[in-house]
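A single chain, nothing else alongside it, follows as structure tokens in the form predicted on its own.
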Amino acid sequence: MSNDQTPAARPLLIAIDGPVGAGKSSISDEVASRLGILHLDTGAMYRAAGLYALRQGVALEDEAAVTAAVLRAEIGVRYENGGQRTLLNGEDVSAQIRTPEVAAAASAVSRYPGVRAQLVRQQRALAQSTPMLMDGRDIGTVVLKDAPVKIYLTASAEKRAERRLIQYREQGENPSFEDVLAAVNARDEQDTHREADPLRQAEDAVVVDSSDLSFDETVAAILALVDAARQKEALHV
């Protein structure tokens, strides 16, 4: 390439990782909306896999059976009114996957390498040429290793439990704070110590701790990081 040629802009890809209850889905929705790009909630895809295993009556501790079931399932997404709808064999299960039972099933099935490999293939394919924000627990470390913007969104376990409790009560569930906090801590332990693609901060990710930040302040902090990356590199939306 001659010196007077400008490098071609590449798609803006944003990887947001973090523990359960950090607000990744809602924060990512808003950030993607402000930027005019798609948001892929990968956690919803694992929840759909967990829901399918439950519906099939598969023992969640049976890795071979769970993996075989997920390979049979058709898990997809569509975008409607600016938001992601999660599909399981053509059925919109966006509401059904937001229960404590399905969250626990998602945590169980996401441990298995065969399940993760199947969903990672789908996630990478979706991001090949489209500007996109993707959130999950292994986006910056596995799915989008070369993403120009990597963020590790976190908060204290107590704050994350408070937020998760509000979500459950909005859905008509009424677990105790102690039970939700115990579930958050258990999920952290499992996610950070699982053999396949454990949750960890990518070396080049920037930490955003939202423990003492409002929703709008967290969104603003992430948008500032994106803006800095766009000024540094040729990225297009």
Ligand code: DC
The other form holds:
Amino acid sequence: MSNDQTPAARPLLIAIDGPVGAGKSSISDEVASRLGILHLDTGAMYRAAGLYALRQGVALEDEAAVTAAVLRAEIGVRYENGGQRTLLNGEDVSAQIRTPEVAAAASAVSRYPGVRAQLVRQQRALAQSTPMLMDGRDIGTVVLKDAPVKIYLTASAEKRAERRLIQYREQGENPSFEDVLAAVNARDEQDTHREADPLRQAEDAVVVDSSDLSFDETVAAILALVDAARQKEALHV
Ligand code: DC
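Based on the form predicted on its own presented above, generate the structure block for the form predicted in complex with the named molecule.
Entire complex below, previous chain first.
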């Protein structure tokens, strides 16, 4: 924090929401690093909750048992060279949470209001102490309702499926485009239709559609929106 700020300056908080495959994680990483602020990937926290439920052998359909288990777990993050490490009861599970099994468990446990309330509380507490960029599904609508910069990052389902397919091929897998597109559509349906805090665009969010933008162009579009917000209001980093 520099000394020439007026006392009224708010911390720079950026909320980025959007559907699966819109590039939220990598774009958010780059934007946060260019601005010199932290990036909190909230999906990683839901993944850690899902991993804990799996490890405890809790039936994922059992809302009460899953909620009780997640309340017992200590889910946290730590930053190493500016990058987020995700912790479960003190163990660094950043790699373990990236499997399809954990993604499915995260999707299941994130439906439960008690799980969400717990993680939202932690996310808000983290943003109290430092300027940051947070990405997820409910950041602009629930977690940081007052964030001075809100972005809804999206792209057509076909483009998102194309990008996913490239990632799969890099990992040595070769699913068909049709299968990947069907999975993207299924996740969209699930994310936007669940009862608790479904994915939706906040009224005051700006849509960035990356369908026809490169990675660098998308980053530049978001940085321009941040600049515009900082012209209107003193926001400190
Ligand atoms: O973005 P991701 O795939 O890592 O997210 C994992 C799961 O958590 C996904 O099913 C959506 C859910 N999620 C959520 O409900 N709310 C958030 N703020 C972030 C993720």
